[in-house]
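Next up is one chain by itself, shown in structure tokens, the form predicted alone.
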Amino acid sequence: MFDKLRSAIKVLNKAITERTLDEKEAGKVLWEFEIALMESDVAHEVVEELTSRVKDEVVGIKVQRFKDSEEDVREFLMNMIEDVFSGASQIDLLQMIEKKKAVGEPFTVVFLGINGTGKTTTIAKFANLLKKAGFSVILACSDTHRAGAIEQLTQHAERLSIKVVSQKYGADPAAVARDAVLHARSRKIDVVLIDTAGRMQTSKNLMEEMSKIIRVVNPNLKIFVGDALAGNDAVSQAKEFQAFTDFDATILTKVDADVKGGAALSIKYVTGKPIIYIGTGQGYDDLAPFNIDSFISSLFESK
């Protein structure tokens, strides 16, 4: 994982230790590690950010401090990118629905996205890792749109053993959510996770009615699911539901691909928000919290 990335920091690292840059040698150093950040799918924004603060370091007389410490050029190279991922309060979900059911209500969950990054399996992998936590889980199909969604959702919660709350195709998915957590209620289930249609963030029309959704629903938590190898397009998509929906988190599916890395660095910069959980593979026991100090060490590891 994260080979580009790792890649590009590396590259920067050699050239620091290994030379004292004026300013026309500084600018290529930058130039070379700004192409190496877009390679890795890192959004402007960010790749702007980070060339900016190299730069303020190694220029001319700064860079004196590096020249024979390799580590202290990591240090501040691993000190640059976390301050990315600062500043976002973190989640501790768990604690949360625990706090939610201790006054008797269900924790409810809308899970947002376009079609393709995971999400409806993300979910069953979320669900899984609620049961195995001693919580119950119900799932609610409001993705009335896509043929097969309800189909998808429904083998998922057989499989998992967990009821699934649904109506025909056209239906009005805030209807559906809202039976959803109506049951939940009267029958003292701990958690409700919604499942929306997968909304090209481009259609007006669609974008309205998810936030319809969220309106009727008022959940506990809204959650950006996101394709780790959609690179650039995950960063729009996350811009684009953020103003919609000011969504909470973002779980990053297919990690377990991603060789460049940039969309987890990019996704926290545009939106602020943090990442909870990663996608790590096909099966129902594949999702991890994410953590960002691993996250940041695998991108300084000797490989």
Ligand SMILES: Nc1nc2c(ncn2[C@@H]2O[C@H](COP(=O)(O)OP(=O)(O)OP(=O)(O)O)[C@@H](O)[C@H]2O)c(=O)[nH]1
The other form holds:
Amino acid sequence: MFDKLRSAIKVLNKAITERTLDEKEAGKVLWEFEIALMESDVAHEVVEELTSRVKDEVVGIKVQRFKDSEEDVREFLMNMIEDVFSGASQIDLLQMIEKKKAVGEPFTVVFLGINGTGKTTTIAKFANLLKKAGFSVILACSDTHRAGAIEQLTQHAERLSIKVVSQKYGADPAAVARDAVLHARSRKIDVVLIDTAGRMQTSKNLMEEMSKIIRVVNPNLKIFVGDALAGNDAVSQAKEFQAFTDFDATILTKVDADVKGGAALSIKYVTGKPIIYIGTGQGYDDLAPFNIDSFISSLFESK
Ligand SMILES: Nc1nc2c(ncn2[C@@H]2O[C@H](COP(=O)(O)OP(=O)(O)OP(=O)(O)O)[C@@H](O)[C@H]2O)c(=O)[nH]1
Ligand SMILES: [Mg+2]
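Could the form predicted together with the ligand be given as well, to go with the form predicted alone?
Below: every chain and molecule of the assembly, starting with the one above.
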């Protein structure tokens, strides 16, 4: 995972450590760093921020202070990158759910994103995680559009022994979500996970439909599901969805197949919202908590 990004940082680290850079050499090193970031699917604005910070520090006289210590350079780069990505509040989801449970209210989560990013699979994984943590869960099939969507969610629910609330294809997704919440309230179920249809951020009707689901249910959490393999596209989708829904957090899927790593950095940077979990495979247990600081530290580990 993330090998490309890791090697971009390694190359930069090495270049700064081994040489005292004059302006021309620094320019060359920075150029290579910039290309490597771009190749790693890091979004344009993030590339600019990172390269301009490095440039301010390494050109000319200032670089002298690094010349003897690889450790100093490593620390400088790590602090700089952490600084660029700090700021979003971390979300402790299980704790939030626990609090709601304590007052006898179901905790509601809506999953949003474009087609095929992994929303339905992520809901199944997340339901599995919650069950293991001792919570009761119900699923709402508010994807009443795509053929097979109801059967797909129902199959996951059966495998996980969880109830699913659904209606016919073509039904109002907001009504399905509301039914599920009412059901959870009357049966004292702890968590409602609402699956929605994949929609392109350019489809006005579907985006408005999504706003309706959110208005009707007023969920405790809106999670954007982004596909790491989509790279920069995932970043622009995140921006558009954020403008429409002001979501609270991201789950990044298919990270197991992503050698680049740029989407993780970029989505966090452009939305200012934390990535709370990453999908690391197709099985129910393939969902891992994500923390940006540990992610950045891991980029500096030599492998
Ligand atoms: N390798 C890998 N595959 C994943 C991951 N998450 C989801 N997938 C796969 O991605 C494909 C699409 O997943 P879905 O959960 O159906 O995606 P969706 O967003 O619900 O799709 P729509 O409902 O059509 O919008 C499936 O084949 C999943 O198995 C992941 O973390 N890693
Ligand atoms: Mg789906």
